[in-house]
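A single chain, nothing else alongside it, follows as structure tokens in the form predicted on its own.
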Amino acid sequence: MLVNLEVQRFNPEQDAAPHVESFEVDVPDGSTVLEALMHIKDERDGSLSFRRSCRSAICGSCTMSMNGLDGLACKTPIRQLLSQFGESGVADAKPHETISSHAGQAHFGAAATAAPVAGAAVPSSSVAPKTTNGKSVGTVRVGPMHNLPIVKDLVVDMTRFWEKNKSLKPWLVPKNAPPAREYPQSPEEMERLWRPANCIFCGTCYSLCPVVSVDDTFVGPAAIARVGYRFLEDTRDGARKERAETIVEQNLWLCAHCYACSYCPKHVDPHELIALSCVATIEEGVTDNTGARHAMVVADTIKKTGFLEESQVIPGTLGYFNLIGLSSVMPLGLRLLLKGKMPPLLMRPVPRVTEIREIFKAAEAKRY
């Protein structure tokens, strides 16, 4: 199978900015992206740098961007990418396809053909494939992870990623004196922990997260799911309230609920665990923040009337007695009033609103 790999290259000792280099390689049908890169390194260019280890989707080392979507190169067949994106290798509706850069990181997409920007990829359409042995089956674009600075080629500096995970204290704080042998856990208790335990810290969700790309204070989906949620829900841990406060301080509520992190090679689905972490912090009474207040006022108004009472959302989120915060949004309220777009101050419950309340009760009783 002849395939054209467009690989982003960057050597800080030689290059002013990242650039793209094309390799036309002949690999067996069924090859993964990692196998194609290893072929290039072994047979064509030994200076190509990327991380890999197990080749079995266990170590999490080979995370990279492939046709605009991040994942494990060892788990991604080339044929799969070509069937998803066609022979052009263009990933039209993927999270980072049209984003120019994150944290100094270069990306493929519109920015690759725009004017040069510091840290942005430089197009190399003039660079011919290394070999031409017939028509290739398509193009696969390979780049480094997003949201982390490049060390060389496809290798990124993971320091910030590990710092954020460590900030949430990834260790058990015993609730009681340690038992003589082990802490027993019931099947029901373990049911809460098996998904975060499957996380291999590959960083795919961190790389795909658009919130991390614009606000580095957000701790990130991997840390919340693998560390925050995992210990919040461990019945052996004695620091649940402290953990709830810490994770909120690390901007848990900045999550945009865009579901980008749901694309997880190990099916952990960090987004759902982020939502459950939000619930856990409210259960612990860590509600003196706009995120928790917003969630509670939305839920309370729907329980009350069956509608979202928009007139209550802003004061409920900012705080009904937060005079400074409320005064800052008064101009917006006046403009809405003048345009006739103010929601009603009082809303009557919808017919059979009790059924809506029963749905809330059922969801709250069984959130796992």
Partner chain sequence: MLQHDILVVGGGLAGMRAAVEAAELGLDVGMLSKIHPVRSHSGAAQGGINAALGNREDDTTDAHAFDTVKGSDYIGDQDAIELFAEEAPQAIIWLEHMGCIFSRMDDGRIAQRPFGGASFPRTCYCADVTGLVILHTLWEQCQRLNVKVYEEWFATALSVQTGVGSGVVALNVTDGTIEAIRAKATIFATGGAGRSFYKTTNGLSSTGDGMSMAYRAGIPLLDMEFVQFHPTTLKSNGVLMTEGARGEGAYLINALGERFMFKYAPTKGELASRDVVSRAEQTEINEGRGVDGCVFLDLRHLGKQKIMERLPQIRELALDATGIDAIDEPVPITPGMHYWMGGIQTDKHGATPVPGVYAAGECACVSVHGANRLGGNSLLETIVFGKLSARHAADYAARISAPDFNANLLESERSRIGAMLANKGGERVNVVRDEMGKAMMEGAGIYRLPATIQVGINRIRELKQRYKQISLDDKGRVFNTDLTGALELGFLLDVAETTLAGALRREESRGAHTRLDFPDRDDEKWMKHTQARYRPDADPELGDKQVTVTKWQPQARVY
The other form holds:
Amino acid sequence: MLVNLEVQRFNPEQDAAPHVESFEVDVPDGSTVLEALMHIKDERDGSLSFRRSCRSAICGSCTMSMNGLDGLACKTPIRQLLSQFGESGVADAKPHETISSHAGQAHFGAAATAAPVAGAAVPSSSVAPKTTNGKSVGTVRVGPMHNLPIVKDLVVDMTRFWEKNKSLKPWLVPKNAPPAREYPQSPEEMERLWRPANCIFCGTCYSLCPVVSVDDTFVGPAAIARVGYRFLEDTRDGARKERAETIVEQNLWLCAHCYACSYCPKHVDPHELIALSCVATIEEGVTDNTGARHAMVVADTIKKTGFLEESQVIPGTLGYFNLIGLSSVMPLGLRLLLKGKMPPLLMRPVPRVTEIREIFKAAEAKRY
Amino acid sequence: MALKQYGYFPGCVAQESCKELDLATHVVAEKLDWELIKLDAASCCGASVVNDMNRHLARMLNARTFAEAEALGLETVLTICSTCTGHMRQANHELLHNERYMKDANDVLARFGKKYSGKVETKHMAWILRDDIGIANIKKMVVRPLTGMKIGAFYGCHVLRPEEYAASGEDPRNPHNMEDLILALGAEPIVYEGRTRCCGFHIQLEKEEVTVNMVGQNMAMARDQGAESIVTGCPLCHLALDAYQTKSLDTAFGKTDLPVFHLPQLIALAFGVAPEKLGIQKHLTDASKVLVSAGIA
Amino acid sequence: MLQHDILVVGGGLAGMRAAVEAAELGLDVGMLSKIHPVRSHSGAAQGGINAALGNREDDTTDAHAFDTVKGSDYIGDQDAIELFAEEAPQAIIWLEHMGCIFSRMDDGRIAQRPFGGASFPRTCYCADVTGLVILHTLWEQCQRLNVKVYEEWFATALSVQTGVGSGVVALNVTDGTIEAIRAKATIFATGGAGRSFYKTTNGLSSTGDGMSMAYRAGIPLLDMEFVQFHPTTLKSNGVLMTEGARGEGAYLINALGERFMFKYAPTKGELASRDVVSRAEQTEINEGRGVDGCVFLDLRHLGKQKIMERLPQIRELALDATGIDAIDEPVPITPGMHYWMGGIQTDKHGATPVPGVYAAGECACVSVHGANRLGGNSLLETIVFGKLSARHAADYAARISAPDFNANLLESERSRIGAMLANKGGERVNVVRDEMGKAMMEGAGIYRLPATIQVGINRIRELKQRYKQISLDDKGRVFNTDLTGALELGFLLDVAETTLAGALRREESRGAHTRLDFPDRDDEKWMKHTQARYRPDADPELGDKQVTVTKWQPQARVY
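Here we have the form predicted on its own; I need the corresponding form predicted together with its partner chain.
Once more the chain from above appears, this time first in line as the rest of the complex follows.
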């Protein structure tokens, strides 16, 4: 099949800024984006630079942005992208027929989502796709992953990503002196480690994360899921409290719960493991922080009235005596008040609120 | 007898700081001859916050809400908040896919004589408009087309992701339901990359400047594609986008002042309802200029 | 000049195990890797790692050793194999203590599954991502110990000065600088060379770098003709479907739906050793009982739950590549080039004949695999010999003062690479690479004939000449993967040449080496290793090396 690839190029030895170069290539039907890029490198331009190794979604090298969706190029069939965006390769808010060459294309449980980001000059949707004489099946726009500096073409500098992983102490701190044989661990205890075990450090979630895109202090979804959660939940580890403190210091609670990281090529589902990490830090008593206070005060208001009471949540989260914090939200509060949008100071409890309290009792008795 | 009957779950914010959303929803429901049966005793969905504390709690609270709906003979709960939609669907998904969770929930519900059998589905109003009414029929009801308005949709994360349970019925990475509605109302939908991204609401108290930047980033993308206003199906997104745009001036993304409409407000406008009856004057980012130039106010 | 006590070249399992051991011993260790360590192809290993833990049945290290000897078709060195099997249980326990995640039995001990050629369920695993979890555990330990990593540095040549190894010359891929890294001891852990075949389970980084660098510096390569074909690989892209599938009970069926393996291995069936199963499949295909060059791996009877719990990765890999869901349908598979039994000659401590140079893992030939490796033994080899080579290198480094770096090497490498960048000869990397790959498929495949091997040899000779005329599109310094691709091709051509030469010389069939003109094993003439030595601008010089036998005399090999 003939396909038009618009590849973002950047050679720091020659270019002041990234630019887009088009390649119309003939690749076998069913080809992945990586196969098309390898075809270009082999036959057209050996200077095109990208990382790749295993070509079977286990080494995590070939993460990039494809039609604005970040994921592994080796796991992204070209036809899948076209079935999402149509021939233009640009999100257009229109439905597209699945252009499927074989049944395999129907399955793509995990590729990426739209999340372009400041700093990385992605071919934006305003760039009109080049016409391809009507012969090509469509356009695929390829750019480097987001949130990291570009080294060359599709290669980014992942130093910051690795640093953040390391900041959470990615190694076992044994709870007990090693026995002569293996530490016993039940299948259920191992099961908790299964999802993070599948992380390949490909950085798709880091590239997709909108918080990382505006705030580099956020440790990011991969580190929380693969390092934070993984060791918080390992029954062999003896540093749970310390890990809980560290992960909160590394801004665990800055996760915006947008679930962009749910597009994990390895089904690790960092968003889930982030939530479970939050649970673990509270369980460890690491609660003197905005995030934990927020969660607790929200739960508290629900317990009292059934409602998340906005008027209680703000002071409860920031602290009733946190004058600086409170004063920073005052102007906004004042404007809400003037517009008649101030939430009621006290909500009337929902009918049969005692049932809700009963539920709290039952839920609090369980470990998650 | 009304044309359609739905369990109505407005969510907390539409009953607190975004009452205008609840108001506009009722206006639209009346026009469409819907009977909205409010689940009065329902609790908060728990949002992402309860999930961060106790997963059992999130599931059990929502199981109770679903049991309330079942007790009233309702199978569809209509929501007007992306966050409620997503988290209620998540709870339901977990209850339906894990017998133990369902049993745990029913054990506690039984203490006060309730039971959830798993038959309730939570649907966002925008999906119900598409699936039960049909975009073409909405178009037929338009009496005052929003001609000339350039509107960017802002979906809200939780109606799109995770695909596993959000299941919006369209490609969540290139959705079109909101744009279809905008078009049906006579306005011009503006497609921009920020439309499926996060507004940053959930971390406004954790670090406000991050929310401000996320709002600024998304609104700048909309502005740069030519949007002159925004419509959203989520009151939390509304709060963030409406309130923080003024602050986004300080960000690298530059000033934006796009008025942000709740979805039912926009529909009601096209159905001929006056803006002041929809609480639009309560928004922080002033909509009057946009409405005047569209000949609405 | 950059320098260390110990320099490890390669950041996969063997390399990281060696680096961790050296660091634990308190040595100054540097680890160079052309890709980030967690990107190493070790991570693609799926099914498991062998050790006679005896968690499921009363297994013994002696049984493990014998299975390995038998699997090797009696050409593995038995002293090394005994050591290998004895070290295995502690190697697994060590990994577990470092936090490695293993699938467990209900009583909390490490679970073990049956594997091909093994007389007990001996293979420890983590579902079907065993290589990945071990790789990550070692990476974690490297971080704990702050091992100095030369990340995305590409070694180009081994320094040997007055007969002693003293480090490497390497290209820093990120900025294009070429430096000498001096070391008292150098440990090669560069993995396999699958990319010399057109189709392989190996990743694009498995390019025989260490084998070739050692060879060019005068260290012999051993048993290069023994190339393993894995019985279950996907036809379209060569990707591996773990032996763990058959370990869990999957069937191999032909176009008629027959489980054909019992015709070839009456007792073990699907769990015969890999050479036996691959030959059986190829025979079925050649005799017309395949479909489109494939037979089928049938998992259906295992049921969805077991597949999702034990084999989720291969299910998804097959789904992505073929659209077939193994839960519902048999997956078409074909034997595919997978592993190099041969490699850099070492003793059982990982030492090569050149003092100060060691090798571990797939790039080495100890030899524990002989003519055919058992599934689950390659991961074990990386852990056992990674550790042992580092220990012995550490002893050696403590005994000597820092050796001189080969005085001319840095300049000659700089000018060689400069010339490659300047070359306008007109040959393309991919053209030469693909022709080499096809020559290897023809000449060094499952069934071999002298005529086709000779065609391959002639072709590689020709390609070596054409290689000198390669011109690159990328003339830059920053992240020049056009250049590294050309350097890798040079390494692969050495591997191809020695492989074909060994295949032509060995006039018998043993393990993975099957000569149609000599269908039987010939212990009298050929129970010996093939040794290949480098000669500049000439064919390799071939010789013999004796096989060490301790207690198992060769016998007929039936599964």
